[in-house]
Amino acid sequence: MEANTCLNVALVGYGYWGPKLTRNIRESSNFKLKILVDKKQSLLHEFKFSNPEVEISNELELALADDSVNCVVIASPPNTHFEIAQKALLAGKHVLVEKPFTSSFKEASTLVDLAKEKGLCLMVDYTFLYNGTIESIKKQIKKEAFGELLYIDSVRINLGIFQNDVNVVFDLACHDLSIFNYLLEELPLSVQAVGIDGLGNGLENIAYVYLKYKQRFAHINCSWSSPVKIRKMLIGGSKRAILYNDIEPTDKIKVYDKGVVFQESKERDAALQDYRMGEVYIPKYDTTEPLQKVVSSFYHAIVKKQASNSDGQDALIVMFMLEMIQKSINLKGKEIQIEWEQVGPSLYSYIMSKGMLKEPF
């Protein structure tokens, strides 16, 4: 496919995320929104009134049968992702799917294998991986002045949106897992998690997740039941620490040159501690809308075969981590040793090629 080709898109789902995708697709010179598919006739009519040039349908098959449609972008409920993505790939369409990827690792593996077999692009919309703040944080932790990264503590809580087909871990913590993989370039060796179903619908709406790496750890607090919305991440290094607050309108990242220095005492068998109170540094970051960069990355992955931050294989790693977390929740917080060989030869080879396992198995 030649560069500067404008690709026709079928968007499936026009709920919470669909309108945001619609705007970014339409603002891109690389894509044309050809058809919107949704089961709700009222949504389709409302959309058609404002977008008369876009076709509408409540039948997916109509979009898949259209040879002029190059891509399918999926923003439907999570439990529909697998079926829609599989049909789209079988029809020869490139696929961008909203998080979470699918409802299971097995389903996600099937899609990755199918995309590879068909020579098609499969990408998952883990939007934070295209956020200028996360890109800036990665640059900061690579600096010698930051020291050795020791821990990440993430809080991602709010009141709703309550899902009826996935729990809070699959809905919210998946973002943190994708960020951890991107920042650390390392995979955890074990996981412990607890969660509660406070609504009685069989889905955990509050969860605490602990990930243990070779020489560091990470923690996630995620909830749909908090009266306030918090999106904070504290990233601790041996020399500096970073506070990332996504709710802040500006200055979302603050680098703290603060810490404790221990010195041996010559007078007694003890260590003296001293507090280093340095400056707070606010680094610059790209403020381009992350979803705009997702759409752009999808185009370049299709046309120029450029690797994205959230292609099918990277998203598949997140799916495996989610299943290990759910296993620990089901076992009342038991520590689960993650056996990465279980992901299959192809994905395991991909993991090893990227050097994401820091301890031999």
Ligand SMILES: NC(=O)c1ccc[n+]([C@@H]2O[C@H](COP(=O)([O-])OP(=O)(O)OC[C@H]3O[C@@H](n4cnc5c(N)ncnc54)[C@H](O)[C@@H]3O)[C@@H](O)[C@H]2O)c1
Given for the second form:
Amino acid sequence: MEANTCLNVALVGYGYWGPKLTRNIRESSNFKLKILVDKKQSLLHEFKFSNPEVEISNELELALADDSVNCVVIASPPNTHFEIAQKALLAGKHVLVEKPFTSSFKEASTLVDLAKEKGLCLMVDYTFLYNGTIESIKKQIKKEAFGELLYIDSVRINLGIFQNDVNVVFDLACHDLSIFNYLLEELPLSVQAVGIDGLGNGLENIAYVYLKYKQRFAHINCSWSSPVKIRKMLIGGSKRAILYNDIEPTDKIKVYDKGVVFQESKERDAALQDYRMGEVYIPKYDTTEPLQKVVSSFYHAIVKKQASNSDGQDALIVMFMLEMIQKSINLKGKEIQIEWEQVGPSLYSYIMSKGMLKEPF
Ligand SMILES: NC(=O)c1ccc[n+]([C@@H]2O[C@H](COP(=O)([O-])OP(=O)(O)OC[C@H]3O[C@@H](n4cnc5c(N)ncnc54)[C@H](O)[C@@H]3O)[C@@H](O)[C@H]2O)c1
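Take the protein just shown as the form predicted alone and give its structure as the form predicted together with the ligand.
Once more the chain from above appears, this time first in line as the rest of the complex follows.
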């Protein structure tokens, strides 16, 4: 496909997130929104009223039968992703699907194989991987001044919508897992998780997840039941620590030159403990709307075959982690050793080629 080609899009799902994707697609000169698909007629008619040039339909098949449609963007609920994405790929369309990709690793794996077989682009919207804050944090942790990254502690809680097809881990913690994989370029060796199913419908609304890496740890507290919205990540290094507060309107990242220093003591058996009270530094970051970059990456993935930050295979790794977390929750917090070979030969060789597995503990 030639550069500067304008691609026609069918967007599926116009609830909360669909309009944000729609706006970014329409603001991009690389895409044209050709058709909007939603199950709800009222939403479609309301949209058509102010956007008469866009076709509307409550039948996905109509959009898929249109040869001028090059790609399908899916922003419907997670339990619909697999069927819609599979149909779209079979119809020869490139696919951008919302997180958390699908409801299971098996479904996601089927889609990755299908996209590969058809030579089509399959990308998942893990929006934070296109956020200037995360990009900036990645630069900070790579600096010698940061030292060795020792731990990440993430809190992603709010009084959220109780989803009725996935639990809070699949809905919220999937963001953290995608961020951890992107920042650390390393995969965990085991996971332990507990969850509370407040409604008794089999879907946890609060969960605590603990991931163990070769020489570091990560923890996620995710909840739809918190009276306050908190989006904080503390990233601790041996020399510096970063506090990322996504709720702040500006200065979302602070790098602290603070820590404990231990010194050998000849007079005492125990080491002497001292505090390093250095400066706090606020790094700059790109404030471009992340969804704008998601849309642009999707275009470059299709037209220039450029790898995005969240290709199907990267998102498949997250799906596997989500399933391991669920397994631990179901076993009441049992530590699950993650056997990465189980992801299958193709994904395993992708993981190994990226050097994401270090030797075990
Ligand atoms: N990347 C992010 O940060 C982010 C943020 C919020 C939501 N999301 C994701 O976006 C997706 C949608 O979430 P939402 O909050 O907008 O949901 P929503 O319930 O507000 O909207 C979903 C829309 O899809 C429509 N729909 C349902 N089934 C359909 C089908 N089979 N065919 C066509 N349309 C159908 C519904 O009528 C509704 O209008 C989810 O996967 C969610 O996880 C991502």
